[in-house]
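In the form predicted on its own, a lone chain appears below as structure tokens.
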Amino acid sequence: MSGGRAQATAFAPATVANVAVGFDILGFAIDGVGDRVTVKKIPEKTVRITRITGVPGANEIPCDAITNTGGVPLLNMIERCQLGFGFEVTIEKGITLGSGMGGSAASAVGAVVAANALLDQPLSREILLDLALDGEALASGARHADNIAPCLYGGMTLSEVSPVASVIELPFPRDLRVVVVNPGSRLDTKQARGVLKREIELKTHIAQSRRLAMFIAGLCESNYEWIKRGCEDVVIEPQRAHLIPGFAAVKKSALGAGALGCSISGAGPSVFALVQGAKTADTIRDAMIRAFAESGSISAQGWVSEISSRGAIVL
């Protein structure tokens, strides 16, 4: 695999993982926010990350490939594909660090998608998914695809990683909108996973399973009442809510303004809301930002987006 192209840049979108009831298995991509990763061939069979820029704190991300979520997948790509060359990488972070919007996944996916464009024989999305998961495991301590899958495939995804990584692309109503609000604080994914109990009661498992089934059925049938009834997390959200100052008020404000559901985006601290149609989305976003501000998060910012049907792309 020598490849004819010398350099490529990929854009990888931000994502919302878990989607309330689908811990580690559900996720979707959003428009307008993401990372840009540029990959260039070099003769040495190694990975050099030369520059990381973008959002505040981006320069704190390690440039050592073995400790970088974009570098590890590329090191594994070189070994797995027995490439006769390596990669030089620059990353422009557009996703706020520790925001719960899939920043680590975006860097991993952007890296493998850009590098894939340099190969004579491009790899399948399934292999790219598997490689990108190596980066996610580095960031979160767990090999889960709820951010990786929608970032790579786009849309709303249901994913599994055992026995092999695979993705089901779920249908969803085309006028479904999402609001994402980041309070301006940072929450480490490993910390957020660390507060979770290892076991839950049987009745709680049944309640969550019922909601997950109803939520997916609602997506497939474009039934907003089912989506609304299904979008209520009784397992993870109650354990993590205390990590996000003002979360209860933000959720109450979103639901009061007409949201179908509201929960933690990924590991947090960002909060997302699902909305039927675009008409009330701005009102819901503004209400959530106000609630965060009243709780002390004066730098909160929010986005309104469709669920993006497009995943990472080469620019």
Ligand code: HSE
Given for the second form:
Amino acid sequence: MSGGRAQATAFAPATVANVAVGFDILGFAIDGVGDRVTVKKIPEKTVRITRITGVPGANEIPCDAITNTGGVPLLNMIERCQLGFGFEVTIEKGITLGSGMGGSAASAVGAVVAANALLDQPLSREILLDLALDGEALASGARHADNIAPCLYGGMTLSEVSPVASVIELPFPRDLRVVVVNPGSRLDTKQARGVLKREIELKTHIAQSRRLAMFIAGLCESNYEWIKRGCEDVVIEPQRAHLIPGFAAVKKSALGAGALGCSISGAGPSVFALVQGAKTADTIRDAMIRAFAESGSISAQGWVSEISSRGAIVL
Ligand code: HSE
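Form predicted on its own already given; the form predicted in complex with this ligand follows:
In what comes next, the whole complex appears, and the chain from above leads the way.
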């Protein structure tokens, strides 16, 4: 093993992917909730995950590195960088499993960011993005960076994975707030992707493209009217809504309480709403929690956050 730091811990934030109109390409980071990953150098050129703690069910996550979203990127890092050492890893999950708040991405990003702090020649963010994507692919069955990118870079991101993984950091109005409510049930990303049709009609494509363009223009110009008109998913949400008991009522309650838009967070079952300014955000969160409770999800939990400019950091 070479010299330098022997151990590092990274915090990787929860994220909201898709953001209604940007399936697999748009996402943003939120404050306060996230995973902590501690990585230690070991002489063997392998990855040993010794402990996964935190939210209920964390102990169900496989510790075998080859089947773990944090383990696979590190195995690939050892191979890609021809490292003369390996990593021992512990993960403290702060993001509820199967919640649609980017838990798999956070463990992958946390692992590569912590491990990077141990390298004599740290890797660029683009390479870390590419490595972390290997972990996301394991969890969702597809390579998409809409959780990985905002988790690593912070803020609101537009990402692509082909021909190479890359990220555009989008501007957003500073008083834009987000409400995220997790009903407390779990939804498997592969299942939520499995219900999607392979093709869409031309008129639906046009309707969604217009909204995506309007949404991004609204972010760039701090134009809340455009954000509002753009924040409506006519492709994915109608196909997944039935997987989330109470979704229609929760969305109605958010819009009724003044949200700009409301849709599924990532693959669900969490639901997010965008809000202009902090004043009404708590009321909107409470209305959404109440609507979930009335639909039978009595342990729903909600957060109000800024779009967090801070991506994963070494603590
Ligand atoms: N874009 C992804 C999806 C995010 O909605 O399936 C969850 O991994």
